[in-house]
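Listed next as structure tokens is one chain, alone, in the form predicted on its own.
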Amino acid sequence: MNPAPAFDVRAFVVGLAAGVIARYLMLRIDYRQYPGYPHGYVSHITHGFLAAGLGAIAWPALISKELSAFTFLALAATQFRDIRRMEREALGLQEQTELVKRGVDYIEGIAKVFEARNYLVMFIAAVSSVVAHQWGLLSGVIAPAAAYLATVHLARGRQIGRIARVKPAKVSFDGPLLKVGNIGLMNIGLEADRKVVLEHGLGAVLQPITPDARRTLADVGQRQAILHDVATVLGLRKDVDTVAFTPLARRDLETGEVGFVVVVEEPDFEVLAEVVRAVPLLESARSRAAHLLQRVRRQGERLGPRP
């Protein structure tokens, strides 16, 4: 009976630095300063670490027959759910803080995004580790690169640019009554505040291009995403007791718009727009009844009336 295989010691070595270096690469703080803490680095190197030894010795231990070592891969999936958790638990209680909040459905998108990560990370660096035991360690080190766009690709999710289109729109007042184009928003009693708002105020409108953009942007929990982005990048003004300067999101249930008014400290229309075009796109959002509404008509259609 032939012995099995020694263990790959040096596919292994190079499965580990991809995903490492994988795992760094999409540790990046963009305008949404998260993460920002050396705390939090420390953190995700750490589990990114742990994802790219599970990924790169799964096919060494595969092939030297050391199949206990698959056992580690079960306990992989409840250590990445604890990342969700903790992101998750980490970012409501920043929430309580906030001037303007995330909202709830933010929060679980970004935490789904970083348990998803350290499963990228671990199909990276298993296919580094599986090129460089089979085609050496020259292909091993081109393969996570190749990996590596593949996978940034393939998870990068839709933004709200690609379903709107962001227009300016007049801010105004119909007595107390706040308007952003022909979009009633909300009631502002005194005269101070309202001139405030005329002064500083940025208005905006949200045209839907399909049907299930409509749809989406009908998502409270999307528009407050929005309404968060733009007030980070922007900056408020406003504090904790000046009720009349948050930023509020409305539709116009004829057409489907969202107009919205932040009063901010740098009136940069062109930012704006920059920035509500790359929110993304929430996966509790997201809908698609415009097309299964279309395919049920054609359906009965098809069918004909029933008797």
Second form
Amino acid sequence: MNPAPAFDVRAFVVGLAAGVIARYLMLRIDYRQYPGYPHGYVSHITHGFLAAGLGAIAWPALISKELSAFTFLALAATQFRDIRRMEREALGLQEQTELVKRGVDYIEGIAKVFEARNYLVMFIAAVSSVVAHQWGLLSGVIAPAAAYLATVHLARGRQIGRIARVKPAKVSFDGPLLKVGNIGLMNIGLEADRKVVLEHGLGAVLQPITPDARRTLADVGQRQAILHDVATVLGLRKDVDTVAFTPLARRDLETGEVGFVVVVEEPDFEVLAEVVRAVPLLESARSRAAHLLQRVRRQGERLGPRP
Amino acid sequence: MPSIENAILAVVTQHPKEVSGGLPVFIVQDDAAAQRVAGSLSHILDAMVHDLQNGTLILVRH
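Let's compare: the form predicted on its own is above, so bring in the form predicted in complex with its partner chain.
Everything in the complex follows now, all chains and molecules, and the chain you saw is the first one.
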């Protein structure tokens, strides 16, 4: 039997570097999931380093018949679940002091993304080390770039802009009832608050494009995510004791449209529309119910009436 | 911080006969006074003022 080939250190290093660089780039992709603090950076890059190491070592280890090293991959899953927990807890704690809450659905979505990015890093590191080992160092540079672009493309979620149109809408009062377009939002009892809302309020209506979109917009978590992002970018004209300026999104039960008013520092509708369109569709909210409904109906037709 | 949510914390009314029950009721003479009292309470309690449109305002923390 031939002796096992030596461990390919160069392929390992290429994979490791590719993975860490990919993790760094992914930290910057999306302003909403950007850790705002140097410590957040450090912890994510460190985890990214571990993920890259695990991914990069797989192939060289297998080639040199170091099977025990390969089994370490199994540890990765447990390791990275912790990241999800870490993000969930951190954002959950921040929630108490947010003027506009992200909501549990959004937090869960962000936490999952952070976990998944480490698996993507492992994948990129693994691909790079395989290619570097088989076809030389230069291809080990091209491959991770290609793998990176592919994963970023595949892992990019859908956004509100795909399922709904964002239209400006008139903010008005019917007695104390705040309305945007035809949608009643809330009862504001103080004259002074009503004046501020009329003056600084920016109203918008989201029109769902398909029946599925209508169901997605009905999801409370999805609506909260939209409000959070809008408030983050445009800046709320609100403090903890001015409850009346807390944005709410309500739906028109007839049309499925969702309307909201935000009292903001920067009343720029174009920015608002852009922000809303870029809000990710949450996993918990995405609906394929219309499709399901059709299938059940077809089944019902096939089976005919039942006793 | 303990907090009572989705319950009526206080009532500001011009018609005390139309409100009863175990909660703080502030009786005022006119709309201007109602707005003033309700405004102060709103800031103190971090609560939202709702207008029942019968001369009565209620404060609720959501």
